[in-house]
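Single chain ahead, written as structure tokens, the form predicted alone.
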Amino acid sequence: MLDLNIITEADIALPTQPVELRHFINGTWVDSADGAVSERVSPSHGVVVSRAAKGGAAEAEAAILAARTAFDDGRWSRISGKDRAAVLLKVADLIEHHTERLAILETLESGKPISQSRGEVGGAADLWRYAASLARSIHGDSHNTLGPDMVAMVLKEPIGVVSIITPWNFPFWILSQKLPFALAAGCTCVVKPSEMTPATTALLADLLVEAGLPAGVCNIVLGYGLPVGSLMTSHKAVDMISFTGSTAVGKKISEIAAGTLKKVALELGGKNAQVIFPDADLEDAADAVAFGVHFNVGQCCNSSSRIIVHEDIAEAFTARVVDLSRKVAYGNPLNPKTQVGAIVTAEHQAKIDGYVQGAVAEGADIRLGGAALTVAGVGAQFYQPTIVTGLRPDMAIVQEEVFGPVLSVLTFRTLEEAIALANDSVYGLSAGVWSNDIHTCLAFAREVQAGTIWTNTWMDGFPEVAFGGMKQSGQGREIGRYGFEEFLEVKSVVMRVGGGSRGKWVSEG
């Protein structure tokens, strides 16, 4: 038995019966036409922990017609930014009273350790709060340049109304990237989360009713991708898709919005590498590439699953990453002290052995893990903590997102080679480089292919500073000014003033 520091123990009661959770659509709860439900059984409890209406085209439709009619009557997209940042403001207040229900059940529905999941749900109301400035904060150009006759104005404007589709990986986070920028930009949207996880995402209702939002500007879909996902990305009522989720997916959805032309922001999968110099501190590197590949069991878009280690510390470097790992706290997701909770599905779990176990088909080793794992008295959906060297650039271990908690360890002599080995990938996520020379630090932020590159840190994010990929990790941004106009259209208004005569095109003779 592999020796780790494995956690059995539960601080928090199992509940006796499933949330049950409904659509809310046009300011009301409803159920599935044919009365659908679907369950979501705990990864790592075995019980049922929510029961949802299970949407089909109906529910889709009805949502996607409401937040068309309260957009272009105006009751949200024409009132004062100063109201808008009232109610966004009062569902902060709300999400933090009612953190503990929230991150419960997305502890339940996900896997992930109560710890994590209170800090995702309480930390998610910053962001609900920094979208409330933004909204008293819209603003255009003018230009009174253009001559003695012109004046002109560039506005910018809610897109309309927005598809928000959401993964299973941090529900109530990525909603609260997407939702309150939109409402803050005056756009009415409609939401799906992922099925495996609707619990946090249909309780917010509550709130927003609570919190004064009218009818019609948010609704709440449950359900699968197929019919839900599909309609809202291709109904012609729709006219922006906010999209979280795999790159396989995102591409799909692109194509179907070509067929309208709509707007698509997606923010899809990541390679993420942290490269080490010597000159760094190592202790702190070693401890951030623990952190970055174990946080959320590596089941994070910015997981730093990859590696890049200068050869002259890659082996003590490693062994100081390997013996934390050991001592990382895995276990059971409702005690407070586990770090690692369990793998998302039965299925998830097989898809991530089996690119340990096809790395070591190619000749890799295993410095650590490389299995299964099961937790005395929660169960056997947990993977152990994985580090796998001797590995070449081009292996699919170290080219495409495992999402789980397993560390690819790569070599390199130079500068240069390292920065083409973190531009080794097709996506473009994020990387980080550790080393105490700016110098090295500014060359490697300069030249890699990502959209965020943290300098000796690692994940570290700010409601204020932009979110999104570079390559096939998406397009578009999310959180900060840039996030909140993805939601704006411009619109140029340009005036002839004071009487002056354009002048005529056609002669009368």
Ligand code: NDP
Contents of the next structure:
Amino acid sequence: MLDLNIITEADIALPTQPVELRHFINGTWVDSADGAVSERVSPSHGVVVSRAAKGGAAEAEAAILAARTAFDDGRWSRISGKDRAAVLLKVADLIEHHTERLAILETLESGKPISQSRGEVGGAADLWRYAASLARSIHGDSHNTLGPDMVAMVLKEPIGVVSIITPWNFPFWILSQKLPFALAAGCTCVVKPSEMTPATTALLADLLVEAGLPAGVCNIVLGYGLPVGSLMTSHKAVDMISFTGSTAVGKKISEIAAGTLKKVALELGGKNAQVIFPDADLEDAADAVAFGVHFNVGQCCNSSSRIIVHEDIAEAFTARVVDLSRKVAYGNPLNPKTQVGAIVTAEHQAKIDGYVQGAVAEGADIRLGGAALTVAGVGAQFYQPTIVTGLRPDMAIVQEEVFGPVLSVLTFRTLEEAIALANDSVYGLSAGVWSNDIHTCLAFAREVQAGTIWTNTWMDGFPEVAFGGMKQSGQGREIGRYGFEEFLEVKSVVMRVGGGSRGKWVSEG
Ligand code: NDP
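Requested next: the structure of the form predicted in complex with the ligand (the form predicted alone having been shown above).
Then the entire complex follows, led off by the chain already shown.
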């Protein structure tokens, strides 16, 4: 019998009926023209949580047209940064006011624990607040050294209409890494959430209206990648796509967007390593490894799904991570004590298991877990905390994004070897190093190809600090000033001043 910390009881009652969701286009809530709907069944409790309008080409077209018109007539793109900031700050307050409702829906649609959903919604409000501060600080450059009769300005302008496509793993958080920054820049938007987790995105429309966002500035279309997301990518009236999701779909989006040469910002997968040196605070490191792999049941682009441990401490360190992993509270997402909830779909649960069984067939050792998990009275769509050793670096479980609570353990002898193993991936999203030697940490940070390096910590993030990936983890950055700048276009204005002539190019005599 596997000795795990399983929580079965709920602290919050299940809803008696699903929430009904509609598209939000040009300031109006609408059903699909053909009346199509899709239902989301909670991965943890098996009840229908939401019934959403299922959009098609007609809804996507209408939303894109509304965003284009709203951008071109300047109702948002040409108002002051102060006025834009005022709206974004109101949205932040309203998100905070409605945290509980949003968090419960996020938990029921995604399967994640309620304490985490509350944290994500609260954190999202802070992203809106930070974006509001940026709305008032957009500025370009001026050039006053071009000679007596020349002066030039480099202006920053909103890029235009932005398509925002988000995944199911952090629906409201990822939306808030994009939308308030695009709005702060003066862009107008068309948003499509994953069809599995549409509720919090759809309900945001109420808050945008209450905060005073003009009609047409943010449009929300519910539906699938095909045809909605695909049209949002190919449409000539769209200027930029901001996408978070799988690397496979990210590549498709890049290809389709090339047809109109629109700007593409991609936040994709990762195979993120934490490297542990013997001189580190090993208790802190073990706790961070447990957090890094089990958080959001591993369905996280930043999951630290592999660790690279110095040979001298590998056995003891792995044993400690096994010990801590048994104590992580898996189970009913509607209990605030639960730390890890359900897997998003049964298909994804089978995919996770496929990676584990594949590794076993190739000779790997399962140190903990390694199978699906049923939580009494809740459901069977869970997966045991799983730790795998005896691996070769080329195995699929080490190279590919498992997106589950599955930790692969590798070992190293020298700093150079650790860096080479950390870089042995098509991905480059994040990486971590644990050592009390600043030279080791710095050498690691400088040599490892990843958009974020954590030293003696894991997954700390701030609205001020840019986030994004290298290699096949994406392109462009989100949040922080760099993320904000993605939504701005640069225009140079070169002026002859003082009434002088530029001199004639054509000789007439
Ligand atoms: P996808 O990349 O398939 O989906 C992400 C978003 O893109 C969804 O809104 C989806 O819509 C939309 N989409 C799908 N196809 C297209 C298309 N052709 N054009 C435009 N938009 C499209 O991720 P999944 O949700 O299917 O997850 C699959 C895998 O992706 C996971 O197992 C994981 O490995 C990875 N992933 C990575 C994430 C990250 O944060 N880096 C987040 C989520 C997933 P819809 O699904 O509604 O059809």
